[in-house]
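Only one chain comes next, encoded as structure tokens, the form predicted on its own.
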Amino acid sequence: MLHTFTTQKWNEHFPDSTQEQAINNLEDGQILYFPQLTFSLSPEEQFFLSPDYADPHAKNISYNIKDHKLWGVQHLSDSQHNQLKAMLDRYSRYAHGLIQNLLPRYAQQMMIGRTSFRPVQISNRKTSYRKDDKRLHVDAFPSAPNQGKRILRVFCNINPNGEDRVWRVGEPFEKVANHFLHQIGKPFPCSAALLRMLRITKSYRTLYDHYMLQMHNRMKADEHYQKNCAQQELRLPPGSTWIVQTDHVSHAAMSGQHLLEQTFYLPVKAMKDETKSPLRVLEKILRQKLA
């Protein structure tokens, strides 16, 4: 499940033979583990190792480094501001530079997303099912269809305590989907042009987009999968890095508190098999195109 690498640097160079056996451990549904990549703050940044400047209206906070845009923060001055999203934006570099360095053949056509903290303690999140991240799930998001683009993310535990984050891992992706598939029925006719038209998705809800949300949600809801279902725990230290395509993985998050994160997104002809894609996959199965 976890291919480790014994990297210190965000920028280290990778021989060719490292970048394809970590192509093919993560396009096998592998994480590509970091025990030893740091991300470092400054003392001024770990002012905001805290859940007090997290708004709790959202989930977590965010930024966009193509706006330098910063949300889902409170009672923060407008230079502590400023200093936390600088903080993101190191953190969004560095794990593009690591992206571009372990696996150069993605870095050419992947395209950026947001970047996240998540300052507060996730064990003691209450939420809906459907929101709630200690149940296992594949990434689909009900407002940002990505139209069969993968998702890729790679996350660091900054956790000050010593506190490892908690993730399960749950089947391989084409067991889940055989398990939930049958369960789920198609999209009523003109939903994804009306969704769009309503603006409650952000762009246009494929096939695709429809099947992975309506599996997310099952997965969630279902008690006697989450129980049942083959899984393991793992435990990720402070001071770990781990890259992973989560619409791929099916995981949940148990336990932690201070995780920053980057996401991008791939489309699936940049991949060196894309015939190991949730796409892909799920085409197969129910036999028709879905993007």
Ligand SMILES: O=C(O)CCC(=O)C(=O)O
Contents of the next structure:
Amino acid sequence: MLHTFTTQKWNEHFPDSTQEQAINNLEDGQILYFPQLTFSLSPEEQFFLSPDYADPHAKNISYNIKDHKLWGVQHLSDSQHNQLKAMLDRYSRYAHGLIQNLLPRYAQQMMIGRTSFRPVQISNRKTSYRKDDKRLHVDAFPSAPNQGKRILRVFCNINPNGEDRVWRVGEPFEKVANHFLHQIGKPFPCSAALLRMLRITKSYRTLYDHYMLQMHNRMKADEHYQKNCAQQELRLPPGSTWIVQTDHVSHAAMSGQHLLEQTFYLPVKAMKDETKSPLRVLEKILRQKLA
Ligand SMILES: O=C(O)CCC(=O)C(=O)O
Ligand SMILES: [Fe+2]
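Okay, that's the form predicted on its own, but what's the structure of the form predicted in complex with the named molecule?
Time for the whole complex; same chain goes first.
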């Protein structure tokens, strides 16, 4: 499940054979794991580890490197606001550099998404079941359909107290799909156009997005599945980094505090083997084009 690297620098160069291995492993649904790849904070930045600066109404603190906007925060002075932005900007650039060096094939075509900072302990967080990432799921976003693009995420545990990020990892995507897909009906006619018109979705919700979102919701709602499907616990210690395609790898985050995360979106045509993408797997099962 984990493919481990000894990398200690965010700008490390990797030989061709390592790049090849990394892309194969990632596309097979493995997690690329860097137990010694740390993101260091300056003494002033350590201040931001307090959960008091996270807006309790937002799921995470978020940053967009394209327009330098930061949101999901509270109680920050202007200069602290800029300092936190600079910290997330640095993480975003480091994560991007790592992908450019390790997965150059992806780097040419991927789009950079949000950077997030999660300073709140997740084990006792209360939310609706759909938003509850303590339940196994594959990622699909209700308001941000991605029309088949892959979701690639770089996570880094920056907990200062030695606390692991504890995940569960579930069964392979094809198994998940075969388990849930037959329960899911077609969308109502014109619903995608309506959602777009009402600006509930930021882009058109394709059939792919419909099936992925329904799978995400049904996995989370199914208590029996959550307890009994094949799964493994994963403990990710502070000072470690990991890369996962979270649309493909069934995952749940059980406990931990202080995580950084950078999202990238990747067109399936950038993959080495696009038959392994959720889009192509669902299309094969449903025998229909979905995006
Ligand atoms: O916060 C985490 O550890 C992971 C949560 C999750 O499900 C995700 O980021 O996709
Ligand atoms: Fe997730």
